[in-house]
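The form predicted on its own is given below as one chain in structure tokens.
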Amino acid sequence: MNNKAPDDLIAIAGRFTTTGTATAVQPFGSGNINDTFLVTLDSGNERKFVLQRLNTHVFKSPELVMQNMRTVTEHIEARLKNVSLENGRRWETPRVLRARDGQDWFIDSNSSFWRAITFIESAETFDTIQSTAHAEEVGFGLGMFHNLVSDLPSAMLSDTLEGFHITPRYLSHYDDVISRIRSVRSPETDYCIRFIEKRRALAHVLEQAKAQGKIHMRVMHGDPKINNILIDTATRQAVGMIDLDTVKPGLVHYDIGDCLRSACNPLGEEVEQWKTVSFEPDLCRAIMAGYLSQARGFLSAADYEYLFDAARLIAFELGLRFFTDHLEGNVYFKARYEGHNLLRALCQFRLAGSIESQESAIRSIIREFR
């Protein structure tokens, strides 16, 4: 993606409709896909907004991404008017800001695709779980999001990332890449190759359940890792979910599994000592308590049967994706140094192994909340 000088960013920020004038633009967040900036305004009720340049190598139909985002956020806004939150909780969803030409986006002279969304004040995110209380709020946040969109027909959304969270497709792509690449061998790559070979059947578990009619398509977030769940800086309660680019029709199991694999690894995704990574059952229990406080109304008995599989599968899937991207030369995930995506893959495979080794305990936790 082309770099932009600060003056250019201020000019681009000015393309969107706000009540003030942009005075500063600075990098914001730690996303692996898009370029994200925080814009400061000189006046108005909302003095900040988020400006993003979408990675159109990943999001090949960015207009549909924006259409999905507006459909979901407007539905949530309407639902919130009739939802009574306990204990003075607040819940906010980012709003799409229109460009001055009325579109939900702006395309610059370099064909970069820009969008702007509102900034949610007095909230922060974390890359790693801070406590069991934080874990419960992360679970609540995902459950709240799923609850608010549970009556939104998934057919109203476009599939903007065909094959996203369809694990067999990632496995097929990996097979194609590994067959074309030579001289990739090292102790770490050998470990990854062996890990994948032993778990090929795992890739199909959720898609087979869907094909058999046991679990069904719903609206999914697509990327519910812990740093996409906003926490109120004062109350420490979950107040919203961000990064809605991946919202699409899918299985909520992929969301639940991604939340668990992200939040139950207290060391996080960026760990140099990958062999120290582990899945913590106490955090799993807290997340499930928070999630099911909101999600019990729409989960079926069959949905519960696949929650363990979801947690194990997503750790495996993400490891598979990181490893494949490493082999391809880091074309999807941003890499800050040589071997970064290989290290990320090792962390996820280690986490998947930890989940497998604690299957009985994790299934017992799930039964507690049924």
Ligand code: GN1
Given for the second form:
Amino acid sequence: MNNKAPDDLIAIAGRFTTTGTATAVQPFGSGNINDTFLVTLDSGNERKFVLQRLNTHVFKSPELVMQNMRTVTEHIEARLKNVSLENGRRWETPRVLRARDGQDWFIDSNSSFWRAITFIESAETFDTIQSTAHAEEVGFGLGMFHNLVSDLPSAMLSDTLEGFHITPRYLSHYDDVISRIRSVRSPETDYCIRFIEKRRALAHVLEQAKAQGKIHMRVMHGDPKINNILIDTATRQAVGMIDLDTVKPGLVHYDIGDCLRSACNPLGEEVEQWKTVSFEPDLCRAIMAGYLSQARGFLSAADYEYLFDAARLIAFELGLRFFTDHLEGNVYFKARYEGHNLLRALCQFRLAGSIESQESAIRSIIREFR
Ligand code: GN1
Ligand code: MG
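Could you drop in the structure for the form predicted together with the named molecule? We only have the form predicted on its own so far.
Below is the whole assembly, all chains and molecules, this chain first.
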């Protein structure tokens, strides 16, 4: 983690090329990994921008993260010039702002890695789903993003986070951690351990399908959870996808699964009453409708076969990641209190269980769209 206190934030903001002078820098958003700030400027057309300190414990090659971000955002900007959006919709993508020395980042005296991106106006995000209409827009947003990058060869991007969403790797890391750490027993940790043991075989479903050539690597967003889809404050339509740090070669299934596990859980992923967490099929239908309105053209029959597995797998995987991090002492995800990552894990396992118990209903919703 970046534990060092940053240099003066106003001074860091001033390292990036903007039209005005920074007058305020405030914490922004609810990310689990990076530190994010909103900068206000005193003049210029764009009076705000987003400043972020990348967690270089997680992103070990931050320059490659920036290169991927530039490749993807420039590709999308070019594509948007030739796309006519239905019903006067707008779609925006954050642009990378250069530092004054021409680089896409600035490294401060503490070796913290900073980058700046444009702020998209008149838009907001939500940590929990607001309505079925919102769910449809969340699905539309991911579909639009996938559509816009569907012609970008994934080999153009670097693998900036090796093993990201490769569930069997998270499982072997968990095995390694649990074998080293003893005094962890409580009813909650026992629940997690049992939950994982019963589902070991599941961990391989997408990687196996990939190895068998049934599904293929493409450009993925990597983190399409509900609060990374921007919603226009007036029209309530999706207007962009943010948080492009994990854009890299991968399976679109990881994205679809992540979007479903995040947006079909009305209580959200930060919930104390974890036993009441559930997966709502009606929200799933709305997300699929929005997603497929944009993505139908590039999904194969085999892709559809694995959508249910993807939703169950990514909820399970995130639970496994949170639980392992809890056991390891919160070295990856920021924790605000003791047991925070354990609670997050319980919530995702409960969600995975809810997905499992509704398998036939969810599979038939997916079939409705084929
Ligand atoms: C992390 O930091 P944030 O909130 O954008 C994580 C995702 C998880 C998510 C769960 C690079 O994303 O994979 O799904 O937390 N990002 C990384 O909230 O590990
Ligand atoms: Mg993220």
